[in-house]
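Form predicted on its own, single chain, as structure tokens, below.
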Amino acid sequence: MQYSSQAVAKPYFIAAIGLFVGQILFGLIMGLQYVWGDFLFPEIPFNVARMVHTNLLIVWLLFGFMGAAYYIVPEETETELASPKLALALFWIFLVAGALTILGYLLVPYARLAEITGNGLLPTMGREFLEQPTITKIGIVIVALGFLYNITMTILKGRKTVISLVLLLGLWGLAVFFLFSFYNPANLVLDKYYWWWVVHLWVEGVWELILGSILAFVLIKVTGVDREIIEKWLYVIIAMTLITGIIGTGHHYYWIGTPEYWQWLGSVFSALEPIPFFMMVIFAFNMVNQRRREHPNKAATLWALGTPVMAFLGAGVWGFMHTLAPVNYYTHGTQITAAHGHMAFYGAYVMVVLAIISYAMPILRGRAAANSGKAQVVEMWAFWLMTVSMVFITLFLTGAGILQVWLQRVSEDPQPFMVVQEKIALFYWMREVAGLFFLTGLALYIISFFVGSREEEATV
């Protein structure tokens, strides 16, 4: 059964994809600046391009999560959204605030932006990933509170399911841990200690609850497997995620001035962090193998299967590669970190948002279950282009990182940073080419929603 208030998810999904395109364009600009330092200078300096690239990633994923919640919760609770009007109002507030912030990065020097946005009254700016002006952070909190009120009230008045409750826990956790972005102590060790409470406990903690619940919802819809089976899997995965993810924060504490016991805690629990991702792989493929029906939306099924595989490789395998303290001593802050970050974000969060959009958008646009066969072929080409491109981006960055570690940190005659950067430039060029293929895949993903729009739906 469909609920009319699910329609508010549509603008969130459209905004998410639009901002995703912006993120990739700025990623390509940055990639070119690695090998052609004066590219777009002084109009878009590297530090500004990097801020825009990472901030757009966070914002478009938040739009995706919010859209997913607005679509999933009415169906799970079997009741209409508490306030569709509030959801739409918050959409425009968040979109305008996000756009103004990005324009601020691009048009105003960062120090001047801090002056005119009240950073002097409550200093929060200047930290990686949390560069947003203080006024923007306050706006994010207001939007998050309104969003959580809407979702929480809907769940309270309707049916309670494991999926909706895990999703709610993840969304509340996202909001609570963001509050640490307002805590900016003068002591650099304390600053970094709590900074990770936002960055790590988001992506390796509460965001994984959101990932698990979205993936479980899509799998129920495309496989028809009993809800009880999926919910039992979800409980186990979430428990492992929280146990390993929370204490695993310690792998960021190795070299920032914290006590030595963090090297043991961080190493041991980080080594366990791939386990919930591996469990997700087994979970997803088991559910598809046990499916009771062939769903006509093959593309959504493909995204749902690809998500845990790429998340396990990016967050699990590539994360484990440099998470043990004796290894991290040499690899910390190199291109190996960038390789892990790119594949982990793509696998764990980008793909699951694209999976729910792939499943929900045909229905939101008036179809019964799926786009036409021609549209799905284009979308599956998009899946493979983006996924294979991301694998190559990761491999090229890994190659650059290994060479960087050897030349700059391990060899008997360590070479200066910029000398090493010149020697690994070939990897950066190859990464840029792979990035162009990724953009092509994203373009195909968007095109797929307009191909065959007048044709009948794909059938099993």
Partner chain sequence: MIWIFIYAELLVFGILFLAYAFARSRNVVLFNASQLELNRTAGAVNTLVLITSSYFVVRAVAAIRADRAEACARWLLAAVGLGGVFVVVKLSEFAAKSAAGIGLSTNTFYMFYWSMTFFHFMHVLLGMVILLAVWWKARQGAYSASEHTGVETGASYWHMVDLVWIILFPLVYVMR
The other form holds:
Amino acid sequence: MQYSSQAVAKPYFIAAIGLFVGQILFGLIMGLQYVWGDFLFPEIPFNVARMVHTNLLIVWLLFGFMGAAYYIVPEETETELASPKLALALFWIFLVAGALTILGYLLVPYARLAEITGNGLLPTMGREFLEQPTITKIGIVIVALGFLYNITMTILKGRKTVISLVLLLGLWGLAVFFLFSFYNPANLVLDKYYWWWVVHLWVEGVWELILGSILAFVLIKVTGVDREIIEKWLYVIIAMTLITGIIGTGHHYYWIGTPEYWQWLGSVFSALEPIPFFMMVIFAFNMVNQRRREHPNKAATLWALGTPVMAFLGAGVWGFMHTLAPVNYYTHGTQITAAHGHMAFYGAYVMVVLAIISYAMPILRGRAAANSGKAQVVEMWAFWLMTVSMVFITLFLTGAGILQVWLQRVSEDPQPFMVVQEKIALFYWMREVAGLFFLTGLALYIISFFVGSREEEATV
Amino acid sequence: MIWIFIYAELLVFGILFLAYAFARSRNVVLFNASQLELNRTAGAVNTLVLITSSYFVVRAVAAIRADRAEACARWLLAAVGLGGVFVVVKLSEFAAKSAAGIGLSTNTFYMFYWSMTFFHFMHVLLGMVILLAVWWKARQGAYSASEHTGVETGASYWHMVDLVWIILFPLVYVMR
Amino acid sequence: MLNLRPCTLTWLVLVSLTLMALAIGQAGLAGWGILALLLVSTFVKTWLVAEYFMGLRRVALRWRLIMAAYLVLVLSGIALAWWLAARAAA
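Taking the form predicted on its own as the starting point, write out the structure of the form predicted together with the partner chain.
Starting with the chain above, the whole complex follows.
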């Protein structure tokens, strides 16, 4: 570790992995509820499990991004963090607030939670992914402001690199667009319109900047390729992301009461959103092929190569499948969306956070560069188990989705939702099994932190 | 590297052009009628302005290749000036259209007209910013006959903006 | 005799072709011959810009091929759409 303040990244990474486990457990619970409707009812109804599953995902990714920023920025700016104490304090605030919110979801009926937390004063609750009580949202803003202050001051006083500036832009964008979660107009069309400014402009906009910069950082470290080359790639990828992603928001505006032109703009621009992901694939593989050194942390390289591939497949290909307005007319809100969401989140954001953890954790734990060979072998097993399971989850959900679209919407004799759900139950069972394999992979991943810790570091 | 970016941009415009053409094929009468309402002269003037501006940029590159940094900066400034003319003409066209109450939702033709010309307009603005940055560095003496990648990169981008308009003008303003 | 730079000559051609397009537009001409004329002149203009302004002449063949393919694809796509429109009307 070059700078002692980088150490604050460690608790963030540990919390991220802990919440990741929680997310997967709730995913398995609701996966089972698809086929066994009253499983755990009334303790954990489906809607609560879903809320916990998606909210935990977002929160642990945020922990991962913050940890990544605290690790990357001192090294890029060649200076200590402006305030490691603030970073640590915010960690505990965020963790406690997050835990209280999840407990609130689980222990109190949602309407009651809204009442207790004073949602009536500034109603922001009750919308998908933004279910957090208003006070939690305010807490998130405070944590984000403190975090941004810390990172921005560090970058201002140190060396300014393209990677740290892109990361900073992404993080600022993340905070700014979150503010739209406080805007909750009574008009349902307007509500959805601005809701996407948080949801879409996060995952198909500013988060991609964060993804690009973390990936570029890890690639510089593990390949030793010249910074200049990597920065040029980063520029092009970022530019394409913004060109396609911003107007691409239109692909959420089909037939929801917004003007018709969104069908054209949304289709054209979002159809091009796979391009930056494709560039990322070429970029990562090119850099690894041109590597100037052999880095002993093979596992980190594997994650860094896996990220763009899975992101391209999940976000790019699976997104393209249903992004054109005439196709989306039939597929809107079916299991196709679920398939795309699973692989895109895993490929783009889960994997990039695991890549930076894989690179940084050995160093944070006192190694020179990498874990022992034994630990890396276990971690790579975890990589393949989780990745292959996710491919199968996606394929099964896609199968379910195609069948659902066909039986419920396209066929001459359309059948009701619940009747169709019965018919695609087999896919849900297979998805649940794949989910168990994913959990096994995650368990192996955690085990990899504890095996071979007394053994010698791996060498090239 | 800039080529990858330029081709990616051209791809975006190419898809917009084709979308326009195929949307027109399903609504020829509307497209032909709406097209008549456009200000063709303004469109043609802007084509000439961009072509000439591009030409100035070519001269700027030639100047720096001959190690004449000052001449290079002058050509660049002239090119940016013409970019400014394009912006003024385009804005007056936009103003006239919106004063007539014509917007994105007026009809499919105008949806394309606004999105394509506005998207291109944003590229003109970006191109001007890039050229200004190159001009600034050229004046500082940052480029020479042996090292002028920055000039060439900025020039290529500006020509791309020109090239797109060269297709856009006949397609949207003239062909029927 | 006039001794023009290639880029100046290119510029003159571009200006003339643009004026021609404007004249066609003002006269409101249409039809297959006019369409072909406009598409070919657009191809010539864009190709000149790419070759002589962007300097594609001097870079690897691969990039020139991509540009040529792009222009042919877009312009022939437009022609195809016009043909479809005419067929639908007939």
